[in-house]
Each structure stands twice: as structure tokens, then as C-alpha cells.
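This document opens with one chain alone, in C-alpha cells, the form predicted alone.
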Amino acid sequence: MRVLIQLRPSSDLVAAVTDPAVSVTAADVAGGLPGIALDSSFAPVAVPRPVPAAGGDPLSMSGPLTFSLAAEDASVLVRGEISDDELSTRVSLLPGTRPDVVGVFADPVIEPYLTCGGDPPVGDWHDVERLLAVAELAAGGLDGSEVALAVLDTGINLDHVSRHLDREVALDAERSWVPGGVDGTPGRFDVDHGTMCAFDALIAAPKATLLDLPVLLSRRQGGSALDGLLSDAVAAFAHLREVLGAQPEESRALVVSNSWGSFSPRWDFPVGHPGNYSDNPAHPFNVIVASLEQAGADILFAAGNCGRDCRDGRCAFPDRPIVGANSHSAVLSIGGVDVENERVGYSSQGPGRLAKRKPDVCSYTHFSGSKAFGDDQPDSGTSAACPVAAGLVAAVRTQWPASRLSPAQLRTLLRRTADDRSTAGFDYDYGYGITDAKGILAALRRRKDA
């Protein structure tokens, strides 16, 4: 099994390993584990420290907090592989025998959200467009201008998208990232998911400057075209601490979105296990979302395409299939509904395992939109509606970053301001309902007004 070793070596050596300009190897941090087969080609990331507020529980994750990278608090991750025969006797032994292990964490494959069935798309990317009020935005110098936007997938094809915008579409290369063993250039890799997701986040926020980070594309032993691992988005998202902290704090807008997640608790550790990452708000990539979150990231995820009454193939958990960070209370979990308002019917519903409210709201989807995957193909799945949603939040931080609006103010802004689609409030299938940017428009000029 593959797995996230989390260690607490010497300060100087932490120190190393969050200086992008040392170069820190995995034999550095944790040569010498008995019975773990190191891979050299993951480069050691740091995991802050959560700090409770003054008088809080510091084994609890539910209270306030704050995270520390400070060299005397942070821990490093290394990725490894444990023989199954051997699984549970060195996960156990491993503390005892090395004082400097925290723990032992599952490393779950992670996939992207593709859509079920065969259905013919509803409505184009112009229903959307409409839909999510772009000529308004933009009025009102909502556009993404300056803006961020990252996008965790398997790659962008930025040719691809420019041409089927029909418009100039901005990269940034230097703060994209490659996973090591990755062969391909940011902007320049194969038209795939990620250019559906592309196109689909830029339709609210034209002007956004795209990030490509292709986390799906690392090829493990047995893998598919389209999986990778956890712990090459955990080192995704420690770059993209890096980009969020070299920008002015004032003026701090990065907005991430993940149309991937986790399908089966076979690639996990038991729910109750320390390892466990599907309900484990302590795994390190669940605290690290929650750390970039607090220092003005905006975070999406997909909720997946387990719903009841168009199941995914792959789902493998029996109920509660949002799991992981697509649940997480620091993210936005967005479901699907069609141009017509109509919940799709693959669109995963709640509860979620780590916040029971999830999804938060729905976004559109299954639409004619970048023919990623053909001229007659929509862009589908909550994969589709996670980017949407994305564009719509890039298009709001071009005026109000973080400084003006923390991502937590932001996602109850959007939840107050989603249209209802059931009698009850939030509910399981639609969460606190479908994107309204008119509505999102409203709020925010009383905001401004006030």
C-alpha cells in the first residue's frame, strides 16, 4: 500500500524543506524507515501546525484555529510503500521504532469526476453564460482580472480553450506546477478533462489568469490514464501556499478548483484508523486545505458522481459518498444541475463525512461547452459544475479579496444568496441551492454601500 509518512525531524531540517531554494530529498528527512520502500521522486512537504485559540482542545479540529509553518512546530511528509503483508505490523511499530514519526496516513487514488450515461447536453456554454449573469458581472468590473485561478487536473490545453472561447486566454507558466515524473509543459498538455474544466471555469471570469497544475497525470504501478495520488495534490496545494504567500496581502485572490476526489475506501485505511483520510479531519492533505483556506484561498471541490439515481461505476462507498476534502467545512462541495435548473441526476448528495452539510450549492452542468471530449459530448459531471462555480467566485475577487471578503465570509455569502430549490432550506440534494450571481451582485453592492 502507498502511504504519507508524516515525521518531526530536526527544526533545521523542517527549515530546509519550506526554503524553496534547498533542495531536501525524501533519504534526508526519513532514511532508514524499516520496511518502507522511500519514493525519491516525492520532494518532502511541510504540513503546518494546527493551533487551537486560546483554551481550545489542541487534539480537536472543529474548534478555531490557526497553522504554523514556524520551523519548531511544522512537520514534513514523505511518500513510501509498505508490502500489504507487512501493513498493519510497521504502521503500528513504525512510532516506536522511530520517535520521530507522527504517523502513518493512506495515500488513496484520487480520480476525476467523469459523467455517467449518455444523455446529449442541455443548453450550450452561452446558457450558462447567461445564466450566471457574465454581461453583469463584467459591468460591474467583475471579470477575474488579476485573479488566480488554479486548476488540479489532469492538464490544460490552453490552445484548445483559446479557440473555443474564440478569445485570448491567459496562462501563468511559472506559478503552474508539473508533479515529478510528469512529462509536459503548463498550457501545452493533451486536450482532456482539464481543458473541459478549464473552459467551463472561464466562462464567468474571461480575464482570470489560469494556474495548471496536472495532479492527475502521475502514472503509478497499475494506474489508469486518468488517476494520481493524494499526495501529489498535497504537494499541489504547498505550491500554492507559496503562490498565495507571495502576493500582496491586501490584494490576495487565488481561487482552486479540484473536479477529482476520491471513489473507494479500498485505496484508504478503516474509517476509525489513524491513517483513515475519507473521515479523518486530521489527515495532512485535510489540514493543509484548511491552512491555505485560512490564508485566503478559495477552495472548490466537486461533490462527485455518486448520486442515487445515476451512479459512477467506480462508487465504492455504500453511503455518504462526498468524502474526504470534497466534504470539508473550509471548501466549497458544489453538486450539478442542468440549464434548466434541474438537479442531474449522477450529482452526489449528502450528508458529507467530514461537514454533514455538503453539498453547499449547486452549479450548472452537462452543457455543450470546450468539446473536450468531442463535438456532440457535453462537459458534464459535478467536474463540470465545480469549474463553473470557480469562475463565478474568481469573477467576484476581482474587487474583494480576501482582505475584503475571507473565503468563509464568501461562502456564506453564496449560500444566502443561492436560489432555493426545495421547500425546506438546504437539503441533501441541491445544499443551500444553485448559484444566483444576481443575487451575489446585490448582496455585494449593499456590501459595498454599507
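Here the structure is a predicted model, which is why all the values come from computation and not from measurement. Positions refer to the first chain, counted from 1. Each form is matched to the other, and the largest set of C-alpha atoms that superpose within 1.5 Å is called the rigid core. Compared with the form predicted together with the partner chain:
If you fit the rigid core between these two forms, you'll see the Cα of D279 move by less than 2 angstroms.
Superposition on the rigid core between these two forms places the CA atom of P9 2 Å or more away from its counterpart. Superposed on the core, the two forms differ at V24: its CA moves 2 Å or more between these two forms.
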Contents of the next structure:
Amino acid sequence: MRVLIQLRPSSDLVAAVTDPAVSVTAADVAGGLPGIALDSSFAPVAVPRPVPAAGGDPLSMSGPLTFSLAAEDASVLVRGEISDDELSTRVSLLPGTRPDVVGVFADPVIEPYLTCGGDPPVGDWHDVERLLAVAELAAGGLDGSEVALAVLDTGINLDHVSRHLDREVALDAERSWVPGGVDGTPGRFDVDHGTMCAFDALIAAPKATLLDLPVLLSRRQGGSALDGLLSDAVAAFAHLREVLGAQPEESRALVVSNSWGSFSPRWDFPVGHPGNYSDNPAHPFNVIVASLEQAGADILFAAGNCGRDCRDGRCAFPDRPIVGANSHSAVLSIGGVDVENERVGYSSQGPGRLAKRKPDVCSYTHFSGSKAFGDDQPDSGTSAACPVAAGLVAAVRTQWPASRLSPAQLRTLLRRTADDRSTAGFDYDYGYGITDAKGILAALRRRKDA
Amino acid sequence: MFLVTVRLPPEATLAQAIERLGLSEDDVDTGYGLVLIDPTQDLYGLRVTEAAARRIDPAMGEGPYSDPPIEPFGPPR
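Output block for the form predicted together with the partner chain, input the form predicted alone:
Zooming out: every chain and molecule, the one shown earlier first.
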């Protein structure tokens, strides 16, 4: 997190800061602050001391005040960055270690605008194709051939996907799975959210084979028309473990894209209850997620659309909205950026509830793509970012099955090569950064040569 | 309804789960059936009514676990 650190150095140093003829660096003022990466490009700024009128309350900012930049009164601001993981510890311990530190304050990004829900598309899917270096991936033989790419969602309309991608696409109905009580055939569901996800997954992995698992269409008792129940996802994951088990062990490649989650604690047991889902790794769904990953599947979950800047109106968790399996240590939790590499305002921020370091990475969203919601509507939400990243993973799996690169190693690869958006590594907005296909390709080449 | 889990031998059936948990067919979602959660632990899951979940002997099965609705994340509303 970016911070402003207010210090009260010696009066000579304050006088130098206030003198435009003297050059003073952040290191001169605040050198050696443990765990803080100082921003050397930010010239220290003198902050005047508020002085109350005679007899006024020295601790009130609401009475009449004058402001003093005298060297014995003023303080100095420098800018730096603290790792999100250690933020509260360092902020609370710092003044005790360094008596010259007066305070540490948030330095939020101020931007004219962040992309939010309802905004028009930012770029199109060809921009995503370019940013994901799809031509270079394909030239390296990484196009998704023979890789199963499961989309757990509202069902896929294959004709729509094929028409809007303007190419043939493959779907394996035999290995797809439809929950009990749902009418329909894999690949022939109404155009909706799942069709968008399938389209987006095929941007980076054009030759992957889709598996259609419309878990969000379930109308089991307790569900409603356009949602499912977590138990449907449990059953779908059990099916996928059979799919994976049927693949030869030396060439296993199954990528699972999940652009859904639980918006509210209302239907869950309270945190701390043994039957709770949001915070409990022992919940059956969180157990089966770990089991499928251990069997060799790459599992990706959208981080969610509960970002502080423009959260989805359905978000009902009061804080830490990346919950349950979306925050599982065995999955990649995907945040969203637009094609200008800026975080979209609705992309959920960490920490996650099961694993703190969430989201893991960000991928592209809010672009004109599938047109599943209308010709002028973007593929949006972390719902789109997740399958875009899943397609990239499927492309890698073309030549790197789980026997050569375990799901855990692949997650590390994506995190390590991500384009870091901060100067302190991981942060709760972008995770480790934006997925970088060229970086992945270079790392795989090095690995191949080793 | 809630999720409960039970440990059974490999290739177990819903009937075996019902018997182990001391339930009847009316207590469970037979359409959902018995789902293998983790083969390394011989751990299975099934959906049962709230009343049945509360009757289960903790020595025989675990739960109840929540079964919350899940929704697509996009488009943001």
C-alpha cells in the first residue's frame, strides 16, 4: 500500500526542506525506515503546524487557526510503500522504533475515473488477443489443443460462441455434465453469462475443448431461477475428478473456470460455526476443490465484483468479499483490469478469507467480445477476467501437462511472471500483477532448456 | 436442506449412506444422490433436510454444512 509518512526531523532539515534553493531527498529525511520502500521521485514536502489562537484548544482543528512553517514547528511528508501483508504491524510499530515519525497515512490513487459496471466497453477482444500474445503462444504450439476447459456457469451456446469468434470451436458433450432437474443439452443452452465465459476462455486457447457444466441453472430446492446451490458445484467437481481420472496420467490437462460465488452471508452459517462455508477450509466444497487440484486440475475462480470503488449492489459481505473457494489456496483467484491495464473499480480486493494473499493475479475484462448481453455491451466483471486467464492456462497446458508442471507450479509461474503494478510485490488490488503471456513463454523456454 | 458428510468404503451407495446415518429416504435429496468428496479420505457428501441433519450421530457423519445459493458474478449491477 502506498503511504505518506509524516516526520519531525531536526529543525535544520526542516529549514532545508522549506528552502527552495536547497535540494533534500526522501532518504535525507527518512532514511532507514524499516520495511518501507521510499519513493525517491517524491520530493519531501513541508507541512505547516496548525497553531490555535491565543487561549484556543491546542487539540482542536475547528477553532481559529494560523499555520506555521517555522523550522521548529513544521513537519515533513515523504512518500513510500509498505507491503500489504505487513501493513498494520509496521504502521503500529514504526513510531515506537523511530520517534521522529509523527504518523503514517494512506496515499490512495487519485484517478479521474475507474471503469465501473454500466460503462461502455474499453477496447475489444482483439486487444485482449494482442495483450495475451496469442499469436506468439500459438507459434510456440500453445493453442489449447487436447486440453479440456470446463466452464461451470449458466450453460454454453456453442453456435453463438462460434459465430462471434468466426471459427469452429470444440465442445465435448460426453464429458460435460448437467445437474439433475436441468433440461437442456451441453452446448445448446440460451445465450447468457456462460456463453460469455466460454467465448472469453477461447481467446487464448482457440483449440481447447470446452466442457459445459451449467451448475447455475439448477433449480434444486432452495435455489432460484438464475442461481444454483453450492451442492451442485460439489457434484460438478466430483464429475470433473472422474474426467481427470480418465485421462492418461502423463498427459492430464483440465482447466476449470468458475465465474461465480456467494454474495451474501445470509444463507451461510456464521463464521466460526463448523458448518460455515465462507471462512472454513473443512466445508465439503472447499475439500473437493483441494481434492480436484491434488488430482491435477487447474482451478480458477473470479475474485468477485465487490471492489470498493464501485461494488455490485448484491455484495453483502461487510468486508473481505473474496470468500470460500474463491479465496482457496489451491486456486487462482482472478481480479480484473481493462485493456489499458487499469484495475476495474468493481474488482474485489483482498485479503481473502481462506488464504490472505488474494487476488492472485489480474486478467482482462470489460471489453467488447461475445456480445452475449447485446451488441454494445462489454464482457464484464471478474466473470470475464477469470475465463480469459483460464484460456491462458489452457494454452500453457497444451505442452505442459500436470505431470510436467503441477497445478501449484503453474500458479507460481503465473504469479512470478505477472506484471507487478506496485513497487512492493503483492498488493490486495492487483495481487502479484497482471498475467504476462510473454513472461510465461520466456519462463517456459528457460524451463525447457534446463 | 444442508450438506452432510459420511465416511464409507469405496464405491459406496446412497442406500449405504442412509443406513450409516440412521436416516430414511424421505430425509435425503435422492435426486442429488451420494457424491464422492475426497477419495483419499473415503469421504462422501449428500443433501439432507434440516431436521435430519440435526438427528445425525456425530460419530457416524459430519455436518450440517451450509449449502448457500451461488450466482454468476457478472455483469456488475
